[in-house]
Structure formats: structure tokens, C-alpha cells
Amino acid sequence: MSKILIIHTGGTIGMTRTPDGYKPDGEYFRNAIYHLDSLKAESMPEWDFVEMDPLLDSSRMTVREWNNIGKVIADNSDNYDGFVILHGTDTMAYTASALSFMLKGLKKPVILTGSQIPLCEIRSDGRDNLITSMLIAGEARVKEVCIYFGGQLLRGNRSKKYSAMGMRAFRSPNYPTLAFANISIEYNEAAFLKEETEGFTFRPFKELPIGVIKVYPGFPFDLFESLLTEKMKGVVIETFGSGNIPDDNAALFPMLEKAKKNNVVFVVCSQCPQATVDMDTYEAGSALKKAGALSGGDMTLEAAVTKLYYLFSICDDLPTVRKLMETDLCGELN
């Protein structure tokens, strides 16, 4: 039998109501979830369960805590056959995507879930959540990190939140769906991350300044030149459509200029869910890819920011920065 390790770092899955909101409690989680009966069924993994300190809603999230999440996976990778993190939706996709940079070359699954409801409502769908998501960790027929929510399980570093009210809150737009869970759980083998040769080291983050900006009709490319400093390590800009930007070169250029001579590494990813960055195509783009960024390709903001966090935690030889962040590492990238 196998056997999975839960770890608990907050979210909506383990809120209780309190006068000012729902907020997390650990202790009504942990008596909820060690008397639900179907995590006793003879179908279930064998499973441990550990909470973070403390419990965070998870727009709080830092990369300390990414760190910390990931480190816990590394101590007791030789201990369980996979994992399942319960994590808030709202930056579940940063952390899948941290992890699936950090814990690189794991070669098991790790699988990110959370609720849209809170476990203690009558109608919380992180009951059907934990409980799949235990079930594909325990299977490990998927070796990567994942999310799992609403009945579909996608690559983490091609996920994005799509609904703060439907009970599908998640969506992979540039990349197909790993497995359904529906009435047996169908995987989409031709899809999973190929098993790596490398072995697996662990690679926390380095708690770098990495800037997102996302551009607008008229946006005043001056107002941004001054956060270009030499401490700026990389900044990812959500362009237009395939990777264009406003037609105003005279500001531009002299921020792109600054980002160059300051060693920033200035990636483009495009604003609309489903699309690839691709400069050549129109005018209006070519100027990024002249003034020396780069083509995030069909990543998710959320994949491009981590891994500029990792390659920089990694590596500090800036042409190899640059190389690596358009080489797809961990299915991020196609």
C-alpha cells in the first residue's frame, strides 16, 4: 500500500466563520479531516498529516513559504510515495510552479488542492478535493507537481485561477489536461511530464527582486525607468496579444536601455490566457526583442516569474540566465 504525506498551509479547505470572516483554524481541520470516514476506506493511501506554522490565507504566500513547503517535500522524499499539499486558490498556481522548479528531478507526485468552500460548510467541495487528489498521489502514475480541483488534474506550471466563484477554478489554457475525474479517474498519459534522468536536488529560492508589469493603451514607460536598478534582478512584462506593446518607442527604448545596462532580465509574456510570445510577428513587438528581452513563450505569468526566482537562485552567470529561461525545464514551456 502506499502511503502520502498531507501538508496543510492554510486556504479557504480549512477555515472556520469568525465575527471578522472565514479564517484558518488547524485545529477544527485536523479533528474534521481525521474523522472522515472515507479517509479510513480500504481504497485510500496510507497517509500523514503535518501543518505549516502558521496558517496563511494564501494571498499571503512569500517565497519564504514556498521554501518552507518545499523543504518539508525534500526532508521526507525517501518516507512517502507522494504528497498533497492544501493550499488558498489564490496563488495556488505561484506555488505549483515554484515547486515544480525547486523540487525538480522528484519524480514523484505532488498535488496542490484547496477548496472554494470551506470544509466545515455543507456544500464544501474540498471534501471530493482531498480525497482525489490522495487517491492520484497514491496511485503515482503522474510524477510531477500538479493541481487537482474540480474533477481535473493539470500541470502546475501550466495552471492559472480562472474563477473565484465556479467550483473549476483552475484552467491549463496552453496545455491539455493531465486526467478527469469522473466516474474512474482517466489520465491523459500522452500528456505527462517526461520521467527525468537527472536525480533529485533540492533548490529553495533566493528572495530576489523580480518585478511584473503589465502594459496598457498609453502606458508610461518613464514611470517605470526608476525601479530598473542594479538590484532588479528580472522583470516580466504582460504584453498584448503575441508580445506587442504601445507604439512608443522614445520612452521605451530608454528603459530598456537602463533594464540592459543594469543586467535585468526583461521576459515577455503575453496578457490574453491562451497564447504564444512570438516578437517576429508584428512591428509593434520587434522592439522588445531588439532592445535584448526575452520570449516567455506560452508560459503562464506565474511559471515566468518562479523561474526567473530559480535561475537566478541557480546560477549567476547572466548569459546562461538568458539561455535557460526560453528552454523549457519542467514542462513549463512548449
Second form
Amino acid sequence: MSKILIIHTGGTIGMTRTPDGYKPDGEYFRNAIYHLDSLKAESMPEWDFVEMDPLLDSSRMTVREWNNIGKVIADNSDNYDGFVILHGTDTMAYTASALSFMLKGLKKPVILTGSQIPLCEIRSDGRDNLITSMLIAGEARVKEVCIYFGGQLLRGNRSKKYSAMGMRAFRSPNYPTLAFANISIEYNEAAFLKEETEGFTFRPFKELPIGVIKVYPGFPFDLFESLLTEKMKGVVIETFGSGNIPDDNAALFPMLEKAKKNNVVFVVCSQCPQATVDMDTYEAGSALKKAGALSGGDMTLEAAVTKLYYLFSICDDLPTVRKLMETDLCGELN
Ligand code: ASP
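Having seen the form predicted alone, please provide the structure of the form predicted together with ligand ASP.
Now the full complex is given, and it begins with the chain already shown.
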């Protein structure tokens, strides 16, 4: 029988009502899951449960928490067949992306899940999300970091929170769904991550200055120039469509020049969830490429940001960071 570890980090699934709104409630959740009969069913994997301290609304997650979650998995990597991480939905896609890099080579299922409605409420989606995630982790057919939510299993570093209301809160706009939980769990094996030859080494992230710029019509590039000192390591710039930017804005090039002078890596992603950046398609995009910006391809913003953290944490050599940024490392990029 397989054995999994459930790691509770916080999020709506384990929250209860307070006068100020929903708040993580470790004691309630611990009691609730130890009393859920389905979790003791014969068809369920064996499980242990740990709780992070403090339990957080996921909007409070930082690099430190990503590292703490990664460390629990790394320390227990030989003891369990798979891992289920209970997490708030707001930043779940960031944590999933971060863990996919940090735990590269683990070759075990790490399934993040949570809920839109807390388990303490009668219409909670948390029960199915938890049970199905446990089954997927226990079966261990998919050996990568995923998000299971609302009947769908998605690659973690391809996922985005799409809805704050719907039960299918996540989408993977540029990559196929890895499994559908219908009457049975239907896996799409062709989409699984190819088995890595590399062994597993846990690589926690450093707390680094990484930025995000979202361009809009009339964007004041001159105001952002002052941020691009040698202290900044990398910036993801969310442009229009396939990587287009207002290249007739006189302040754009001084900003890019300053970034280049200070070795700030610029990565171009798209504001369209479904897109591949190709800076050669339009004149309005080629300016970025000429100025040394890198293509984020079809990476999500979440994957691009966490990949910058990862690369600058493992390597100081700028040409290597630049090369790896445009290389698929763990299924985040086509
Ligand atoms: N604010 C909550 C969180 O991310 C939302 C949720 O879990 O759905 O922790």
C-alpha cells in the first residue's frame, strides 16, 4: 500500500469564520480530516499529516514559505510515495511553479490543492479536491508537481488561477490537462513530464529582487527606470499579444539600456493567458529583442518569475542564466 504525506499550509480549505472574515484554523481542520470517514477507506493510501506554522492565507506566502514547504518534501522524499499540499488558491500557481524548479528530479507526485469554499461549509469543494488529490498522489502515475482542482489535474508550472468564484478555479492555457477526474480518473499520459535522468537535489531559493512590469497604453517607462539599478536581478515584462510593446515611447530605450548596463535580465511574457511570445512577429516587438530582452515563450508569469528566482539562486553566471531562461527545464516551456 502506498503512503503519502499531507502538508497543510493554510488557505480557504482549512479556514473558519471569524468576525473579520475567513481565517486559517488548524485545530478545526485537523479534527475535521481525522474524522472524515472517506480518508480511512480501504482504497485510500495511508497518510500522515503535517501542518506548517503559521498557517497562512496564501496571499501572505513568500520565498521563505516556498522554501519551507520544499524542505518538508525534500526531508521526507524517501519516506513517502507522494505528497499533497493544501494551499490557498490565490498564490497556488506561484508555489506550484516554485516547487517544480526547487524539487526538480524528485520523480514523485506533488499535488497542490485547496478549495473555493471552506471544508466547514456544507457546499465545500474541499472534500473532493482533497480525496481525489490523495488518490492521485497515492497512485503515483504522474510524477511531477501538479495542481488538482475542480476535476482537473494540471501541470503546476503551467497553471493560473482563473476564477475567484467558479469551482474550476485553475486553467492551464498553454498545456493540455494531465487528467480529468470523471467517473474514473482519466490520465493523459502523453502529456506527462518525460522521466528525468537527473537525480534529485533540493535547491531552495534565495530571497532576491525580482520585478514584474505590466505594460498598458501610455505606460510611463521613465518612472520605472529608477528601479533598474544593479540591485535588481530580473524583471518579467508583461507585454501585449505576442510580445509587443509601445516602441515609439521615447522612455522605453533608456529604461532597457539601463537594465542592460546593470545586468538586469528582462523576460518578455504576454498579457494574454493563451499566447507564445515571438518578438519577431511585429516591429513593435523586435525592439525588445534588439535591446537584449529574452523571450518567455509560452511560460506563465508565475513560471517566469519563479524561474528567475531559481536560476539566480543556483547560478551567478549571467550568460548561463540567460541561456537556461529560454530552455525548458521541467515542462514549463514549449
Ligand atoms: N485567500 C485565500 C488564500 O489564497 C483564497 C483561497 O484559498 O481560495 O489563502
